[in-house]
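Starting off, we have a lone chain in the form predicted alone, written out as structure tokens.
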Amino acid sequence: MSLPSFQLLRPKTLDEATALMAKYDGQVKVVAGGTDLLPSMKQKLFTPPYVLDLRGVSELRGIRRRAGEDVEIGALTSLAAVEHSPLIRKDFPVLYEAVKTVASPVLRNMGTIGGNLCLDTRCLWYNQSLLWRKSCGFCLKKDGDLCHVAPGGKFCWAAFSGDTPPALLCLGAEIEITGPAGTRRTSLSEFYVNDGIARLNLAPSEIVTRVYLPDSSAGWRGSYQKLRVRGSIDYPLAGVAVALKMRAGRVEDARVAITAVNPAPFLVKDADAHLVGVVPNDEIAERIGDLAASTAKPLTTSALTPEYRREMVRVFAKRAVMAAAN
């Protein structure tokens, strides 16, 4: 499979970026590592006019840390620099739990922050050649309308499968975002959409820039837990991420996440009436695994079956709490 024709754009700065961006509203795609968006060009799910390389545009590398402030993440920070980073394992495990499971080194060294919280959803029916695509009469995200997933659905389920986004969502994280119009700054949980289609609350002339990870969640314990079918490589089929923070044994606060099982990544709603105040152990483990198992919705997005990742949901729930508390 070779790449479709496109002009190449290469700003040098954000400021540049910005304006290429407003003047070819919603022609562009942005690559920033490329290990996401090549491929599915490749496979003719995207054909843009115009890819904005944003390699060039140094302002948004590296993590900085200024006293009593927020962490900063460059949004083309590699995830190999997060997950290298000694603050980052230190003050932030979860994050260090999950962005150390992406994909495979190699990878790692070319994919960014930012392009990781930007993946497109992933579904069997979807992520195939254009031959194969177009045997099977295309499907609701891509070229057709029907929903192979939810026959006769107008809803697309293509799951989200990013691995940094529930981390990241325990941490509660912002981010920034650039356009035409300016800078704003959103909550990440803010910034998702529970739909396979429409995924993020991004409009097509806008870029994602930096990371924030709260001062308040540094030091907080932190759990990720990941099914895939290889060691390596793979997307997530299901994955949860567990951040507490704890004194004398006991939980002050508490978040749970789960991604790869909805069109969107989700905190678990209400996981911290149930761990706040209490020492962890296997029966408050088992609450949490069935909050986060009742919060996934799997379907028939790829191999495995909907009830066995629902399943590891609730058993990496389980897993993740005990882990993070001790």
Ligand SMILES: Cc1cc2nc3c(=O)[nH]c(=O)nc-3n(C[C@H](O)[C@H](O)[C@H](O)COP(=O)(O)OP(=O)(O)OC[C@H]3O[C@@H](n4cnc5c(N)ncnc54)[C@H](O)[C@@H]3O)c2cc1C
Contents of the next structure:
Amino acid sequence: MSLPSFQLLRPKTLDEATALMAKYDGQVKVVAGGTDLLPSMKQKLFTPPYVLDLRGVSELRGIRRRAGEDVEIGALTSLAAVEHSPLIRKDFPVLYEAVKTVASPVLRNMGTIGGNLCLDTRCLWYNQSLLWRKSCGFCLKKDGDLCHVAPGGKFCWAAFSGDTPPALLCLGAEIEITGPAGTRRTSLSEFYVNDGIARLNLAPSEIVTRVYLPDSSAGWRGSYQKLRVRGSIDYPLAGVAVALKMRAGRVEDARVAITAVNPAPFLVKDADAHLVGVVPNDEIAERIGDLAASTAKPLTTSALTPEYRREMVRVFAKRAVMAAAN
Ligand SMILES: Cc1cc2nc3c(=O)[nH]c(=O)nc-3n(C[C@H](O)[C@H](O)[C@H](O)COP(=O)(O)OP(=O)(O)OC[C@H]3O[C@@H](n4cnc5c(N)ncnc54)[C@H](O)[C@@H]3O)c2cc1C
Ligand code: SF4
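Can I have the other form now, the form predicted together with this ligand, not the form predicted alone?
Below: every chain and molecule of the assembly, starting with the one above.
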């Protein structure tokens, strides 16, 4: 379980980082906090000749708000800084609720919001040592030509297992991406690809640089509910985020998103049609639970059964609607 050898690149500015990404296009992996990448490198899931350490690029750190504008979070901002930001806690409670469930305090000190957005997908057959994978047989996602989870197909069902993306989807967040071809801004929902291998709309030479929370989502109430094996330190095996814009006890706008039960995190379609204009009650929360459960397509990519994970999506969606409303 030692790290494979690689050359470390340590840029001090974003321009320097972009130039290095272009120079070593396709041969370099970005590392931010390293809490996900380094264990994966020890398992030989990635053996890049170059690793570009973003931590010297201080312009990518911090949370900023200018009056009337979107809130900007630098991709290198630690999850702990997001968790402890009074601004996030007060105005974007669904993000606060999600970020404080990531891993453990120590990992949140190292892990970054950019790394959380760009997490690799996870599967029982993939997140294992080289020895384990070799003895059980490689799979489509790495070195093999079949899927152990759905053997007849040519599709990878590994689950996206990050906690902050469903909260950010509920807030209508956008991200900024920088690469050799320039800088672009895209909605977070367009960033994810529902395929365990392709996973992100991000070229190998591109870096996620900033996250933007729309000013119009400030003040929405929120709740995040998560299923994991160890309550103190685990990736989600199912997660539901709900954000509600409330006025005089009624819902004025609503978004619901799920994670860890598909290769991408998803907004639940038409959830707003059931919620807008109503005072949430158990019956409506139940309908949202049904919608969320029908959006979830977990397979046997984890130790918990797909049936249980889907059922927990239903339960969590109901609970999250009522918690956010109240
Ligand atoms: C024991 C354990 C438990 C964990 N539990 C959870 C959990 O409950 N919930 C959860 O969401 N995560 C969990 N994680 C994963 C991880 O700690 C977090 O997701 C963290 O936010 C990752 O951020 P990082 O900066 O450490 O990413 P890194 O490990 O540095 O990078 C992760 C991936 O993103 C890429 N990347 C990083 N930054 C950028 C960028 N700016 N632009 C482009 N690509 C980038 C890297 O190349 C890599 O592929 C856990 C990890 C461990 C070891
Ligand atoms: S879902 Fe299939 S292809 Fe994807 S990681 Fe798991 S076993 Fe491999």
